[in-house]
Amino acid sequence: MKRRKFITWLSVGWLAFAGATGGFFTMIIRFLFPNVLFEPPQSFKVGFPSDFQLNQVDERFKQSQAVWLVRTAEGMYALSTVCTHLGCTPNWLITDNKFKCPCHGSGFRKSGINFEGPAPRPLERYRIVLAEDGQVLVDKSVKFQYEKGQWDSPEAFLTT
């Protein structure tokens, strides 16, 4: 073998070490420094009381906070869109008066509580209390569930 051949072949070798150290580099960092997944905050503001119509399923939060905020006469809740089958998001079906999960048929009232389908259990209630300036607040990461008797707390529900 020539010496210009080998010399080649050799400088190849040590850019294709180079390479594939720098690869398994890069690989070890991007471990180190993983992606940070920004969630929007878990409590927010969503108006005064008087905003929301009565016996209505308000929707404006389904999309950017999954909740849906539901006024009765007595007062107000705020309602989980997770389905408790297998988590998808059911649609809230004026004409019918109640929630329908699209993936296997689960139906809820507009209470939360399951009456159809293969959920196992209601609509979890998100933690909703009066702020200091008069708007209703929302704290996601308080919830409530049903079937442990936690939706007879004070601050499941909102009496306005």
The other form holds:
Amino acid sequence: MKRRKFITWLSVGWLAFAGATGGFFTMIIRFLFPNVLFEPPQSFKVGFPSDFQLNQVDERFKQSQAVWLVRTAEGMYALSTVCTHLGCTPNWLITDNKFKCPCHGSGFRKSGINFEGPAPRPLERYRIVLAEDGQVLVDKSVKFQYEKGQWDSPEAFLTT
Amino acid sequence: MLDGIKAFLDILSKPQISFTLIIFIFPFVIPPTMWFEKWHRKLGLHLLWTRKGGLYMFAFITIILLLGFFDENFGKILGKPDNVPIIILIYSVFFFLWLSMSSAYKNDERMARGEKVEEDYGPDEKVLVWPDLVYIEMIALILMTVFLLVWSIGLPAPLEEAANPSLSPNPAKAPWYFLGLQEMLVYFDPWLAGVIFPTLIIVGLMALPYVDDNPKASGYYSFANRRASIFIFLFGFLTLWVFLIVVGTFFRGPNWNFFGPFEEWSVAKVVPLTNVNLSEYVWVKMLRIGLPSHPLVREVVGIVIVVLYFGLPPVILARGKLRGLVERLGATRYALVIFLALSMMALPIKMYLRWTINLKYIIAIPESFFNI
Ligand code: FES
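Swap state to the form predicted together with the partner chain from the form predicted alone:
In what comes next, the whole complex appears, and the chain from above leads the way.
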């Protein structure tokens, strides 16, 4: 076999090898992303403002949507139940009037502000508005972070 | 009487107290300098590494654990299949510490008398890998397999119900070997305690052979020839890793509060803690002008402190106490060693700052996920 022919075949071989490996890894990476995602819709209605007790943390949507709803005299807000430290789910301790994370002990006030433990920033709030039928609509696709000054935006707090 | 002892142990095991005690006692047990060595001998602590001392320590640990097993509250923690490894850990860490220290002390005495060390068989005498070593290894392997089989059959792995992201168990504990890391996470930002520190630990351990220039005590046990290195290593391993695992297992209860081992794990225990960032201390409490809006201005004190912490000691020590080390290691290796040592000490420092002045972060820039 001539030298030139050999080199041609060699490069063809390597190219084929690179192609096969590349295709293989592309498929593996593709495999990491599921075809269908069964997630509850990101925005949902939670009922009328009057369904919520004043100054209480409402835990009805913690299980299904990972949201706490709090109604104060001025209005309502929706808090994410994801600890801003490493993402555990804190518990609402009604007697101590705080959210307390069981993983490293971060504590948050009812407003979501972090005040103890390692959590570096407050809990996130979600977009909360009134739907046409007068129900409260929570939209988890939009979130508001306190440390970025986003809690002042009108949709982070539903004035009732 | 028993209740009194338990109450006393409960108080003693408060990390603020137990950790401080350990830090103070440690250099007397593993003396890093001749001054400590003098006291080590005077206090009779070198007897710990004799056969009798070992037996006494063994008995001491066993008595405390027995006391725990028959206690209603501690017994629950000790009896968990999850925590069996911790008990094995306590015994085995202690045993291997004792074994190596007593061998080292024996060798040191031999060398002081001008004799050869125990491991020195002379040039003619050899220990062969095959069959001597391989046989021992094979027997150890078989015994270990038997032990693991019996253990896994006897104490089934504690399986719980399917994971539910909206419900974290309270307390939520990592596997036992990660509890030291989880303890660090209480004091540091996740990216530091979860990523940077573990990386530094691994890189630091890998760097050991390259920064160790001591030709003595290689291939045989010896303490006198490398007391400072052994002290630093054991301090990191025993107090900052093993002890934190023990704290995480035995002293952390619901809501990740501290509990004495004999105390009941009650969810209702309230420990009022309000952690404050350094910037708040400076701008709000001391200067009373409120937080500046730009994060870099706000955190300037913390940034200066951190830079000084990593910058000043190496320079000062290089001029003073550690001049010899710089000459032996060269600038780069010296810088690496001291950086690793300072990072290691950052953990206890941060723990004390949290316990004493409730400090949350020295630098806190949550805007860009940067907190120290
Ligand atoms: S995840 Fe909540 S405190 Fe660490």
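Predicted model only: the values in this text are computed from it and were never measured. Positions refer to the first chain, counted from 1.
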Worksheet item: Between the rigid parts turning between the two forms, which of G22, D133, F115, N35 is at the hinge point?
Response: N35
